[in-house]
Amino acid sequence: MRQIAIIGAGASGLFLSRLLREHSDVEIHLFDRCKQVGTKLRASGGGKANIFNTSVTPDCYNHPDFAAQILSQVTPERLGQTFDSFGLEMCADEEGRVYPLSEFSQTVVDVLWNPEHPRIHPVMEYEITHVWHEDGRWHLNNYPTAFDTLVLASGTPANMIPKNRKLYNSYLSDLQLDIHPWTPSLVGFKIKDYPTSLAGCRVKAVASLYQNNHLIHSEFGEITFKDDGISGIVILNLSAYYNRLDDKQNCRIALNFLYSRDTFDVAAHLQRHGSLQGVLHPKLHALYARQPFDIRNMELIIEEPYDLTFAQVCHGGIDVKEVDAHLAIKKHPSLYAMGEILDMDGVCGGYNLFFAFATAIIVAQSILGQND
C-alpha cells in the first residue's frame, strides 16, 4: 500500500484525493492547518464557487508558456467532464464563468470530500513545518507515518492576517527550492491624494492601467470606491497585469465614465444643463463640482495595492522551472507541487481554480502511472 502525503486541502488537495482515493492500491493523508477543508473554495465566487471559465487561455496567467503546458493536458472540457464523473452539476453565465448548479460553493465541497472514506486519514488543525526525504521516504514533522510521496499544494497566505501568516508554508525553506517572495493579486490598489469624498461609490467603467504613457491593459466592470482606494473586479484583474510589472514605478489607472457615449459632448452638456447631475454618480458629480476632471480620463496615481490581507491569490512562490511536465520536483523524488503554491495566478472569472482543478489531474495521472 502505497502512502501519499498532501499539504494542503484546499481546491487542489481535495481534487487529487478525491481523484486518488478509489484507487486500492494508495492511503491518502491530507493535512491542514484549518478546522475544515476548502476554507478558500467555499469564499470562491461570493460562495457561489466560481471553479472553472470555458475559454481559458495562456494569457490570462503570468506564465503563458508552463500555462500552455498545462492546457496541453488539462483542457477546460476535460475538466468539466471529471466534475460531471463526480456527480457535480454546472452551469456557466455569458461570461464563460462556470458554477455548480446549486450555485453554492459547499456543493463542490461535498462532491470532493469523504472523510469518512476507508483511504482518505485527514489530518486537520495540524501544521506542517518540517519536512525531509530519508531512506526513500518523507518524513513531515513528529508525524508517525513516513510517505512514498509528497504533494505540496498549501496555496499561498493571500487574504490570511499578519498573526496567521507567521509559520505559513515555513518548511518551504527545507527544500532548498527557487521560491519567489508572495505578494498581493487580484487585489485593489490604494491612491496618492486620493478623494476620500468618493467613498461607497459604485459605478462602471473602463478602467486603464499605464505605466508612464504605455497602456498596460484596459478592461470594462465596475469600480467600488473604498475609503483610501479603489477595489472591484476590473480592478482586481488590473493588480494581475501590475504584478507582472519588473518595476512597478511611475503607475496609474484611468477611468472612463463615459464608457457608452463616444459622441457625447460634455461642454454642450454644460452649457445646456449647467452641470453633469445628470449625467454622473451623485457622489462623482459632487467631486466634479469642486474641483472639475476629465469624466472620459480620471486619473488615478497607484500608491501601492493593498496587502496580502486583502489579497485574492498572490503573486509568487515556487519557480515553474522547479517542476516536470508532470509538476514533480526535479531535484527531490517523489515530491509534487500543484495549484497555487507554484508562481501562477490569474485573472478573476475561475481561471485560478481552472489551475489547482487542472494540475491535481496531472499530479493524480503521474502517481498512477497514467500518463501517456
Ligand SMILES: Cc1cc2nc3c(=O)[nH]c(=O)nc-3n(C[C@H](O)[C@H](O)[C@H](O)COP(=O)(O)OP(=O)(O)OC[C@H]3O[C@@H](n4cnc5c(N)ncnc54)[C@H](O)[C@@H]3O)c2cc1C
Second form
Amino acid sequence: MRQIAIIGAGASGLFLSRLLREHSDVEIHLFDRCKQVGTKLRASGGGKANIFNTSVTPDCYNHPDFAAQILSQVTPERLGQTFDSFGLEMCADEEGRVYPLSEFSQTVVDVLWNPEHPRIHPVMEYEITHVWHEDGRWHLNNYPTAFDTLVLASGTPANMIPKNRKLYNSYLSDLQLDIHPWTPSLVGFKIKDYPTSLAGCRVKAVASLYQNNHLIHSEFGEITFKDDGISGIVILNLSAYYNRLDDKQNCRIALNFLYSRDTFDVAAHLQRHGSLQGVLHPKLHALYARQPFDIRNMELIIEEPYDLTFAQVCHGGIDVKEVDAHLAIKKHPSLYAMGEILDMDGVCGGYNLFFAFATAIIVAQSILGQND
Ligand SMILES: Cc1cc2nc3c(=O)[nH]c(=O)nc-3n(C[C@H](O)[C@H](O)[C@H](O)COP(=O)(O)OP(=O)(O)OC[C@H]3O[C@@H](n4cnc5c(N)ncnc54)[C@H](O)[C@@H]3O)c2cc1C
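Moving from the form predicted on its own, what structure would you give for the form predicted together with the ligand?
Full assembly next; the chain just shown is listed first.
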C-alpha cells in the first residue's frame, strides 16, 4: 500500500483525496491545521462557491504560459464532468460562472469529503512545521508514518487575520524552494486624499487602472466606496493586474460614471438644471456640488492595496519553474505542489478554484501513473 500525505484539506487537498480514494493501492493522510476541512472553499463566492468558469483562458492568470499548460491537460468541461461523476449538480450564470445547484458551498465539500472512508486518514488541528526526506520517504513533524509521496496543498495566508498568519507554511523553508513573497491580490485599494464623504456609496462605473498615462486594464462593474478606499469585484480584478506590475509607482484608477451615456452633455445639463442631482448617486452629487470633478474620469490615486486580511487570494508562492508538467517538484519527484501555494493567481469568476481543482486532477493522474 502506497502512503500519500497531503498537507492542507482545502479545495485542492479535498479534491485530490476524492480522486485517490477510489484506488485500492493508496492510503491517504490528509493534514490540516484547522478543525474543519475546506475553510476557504466554504467561504468562497459569498458562501455559494463559484467553483469554476466555463471559459477559462490563460490570460486570466499572472503566468499565462503556465496556465496554458494546465488548461492543455484539464479543461473546464473535464472538471465539470469530474464533479458530475461525484454527483454534484451545477448551474452556470450568463457570465459562465459555475455554482453548485444548491447555491451552497457546503454541498461541494460534502461530495468531496468522507472522513469515514477506509483509505482516508484525516489529521485535523495538526500543523505541519517540519518536513524532510530520509531513506526514500517523507517525514512530517513527529508523525509516526513515513510517506512515499508528499503533496503540498496548504494554500496562502490570504483572508486570514494577522495572528493566524504567523509562521504560515513555515515548513516550506525545509524544502529550499524558490518562493515569491505573498502579497494581497483580489483586494480593494486605499486611496490618497480619499473623499471620505463617499463611504457607503455603491455605484456602477467603468474602472480603469493606469500607470502614469498607460492603460493597464479596464472593466465595468459595481464599485463600493469604503471608509478610506474602494472595493467591489471590478476593483479586486484591477488589483490582480496591479500585482503583475514590477514597479507599482504612479498608479491611479479612473472611474467613468457615465459609461452608458457616451453622448450625454454634462455642461448642457448643468446649464439647464443647475446641478447633477438628477444624474448622480446622491453622495457623488453632494461631492460634485462642493468640489466639481470629471464624472467620466474621476481620478483616484492608489496609496496601497488593503492588507492580506481582506484579500481573496495571494500573489506569490512557489515559483512555477520549480514544478514539471505533472506538478512534481523537479528536484524531488515524489513531492508535488498544487493550488494556491504555487505562484499563480487569477481574477474573480471561478478561476482560482478552477486552478485548485485542475491541478489536483493533474497530481492525481501523476500519482496513479495515468499521465496523458
Ligand atoms: C472570501 C473568499 C472568497 C473566494 N471566492 C472564490 C470564488 O467564488 N471562486 C474562486 O474561484 N475562488 C474563490 N476564492 C479563492 C479560493 O477559495 C482559493 O483560491 C482556493 O480555496 C485555494 O485552494 P487551495 O487548496 O490551494 O488552498 P486552501 O483552500 O486555502 O486550503 C489550504 C489548507 O491548508 C491548511 N494549512 C495551511 N498550512 C498548513 C500547515 N502548515 N499544516 C496543515 N495544514 C495547513 C489550511 O488550513 C487550509 O485548510 C475565494 C477566497 C476567499 C478568501
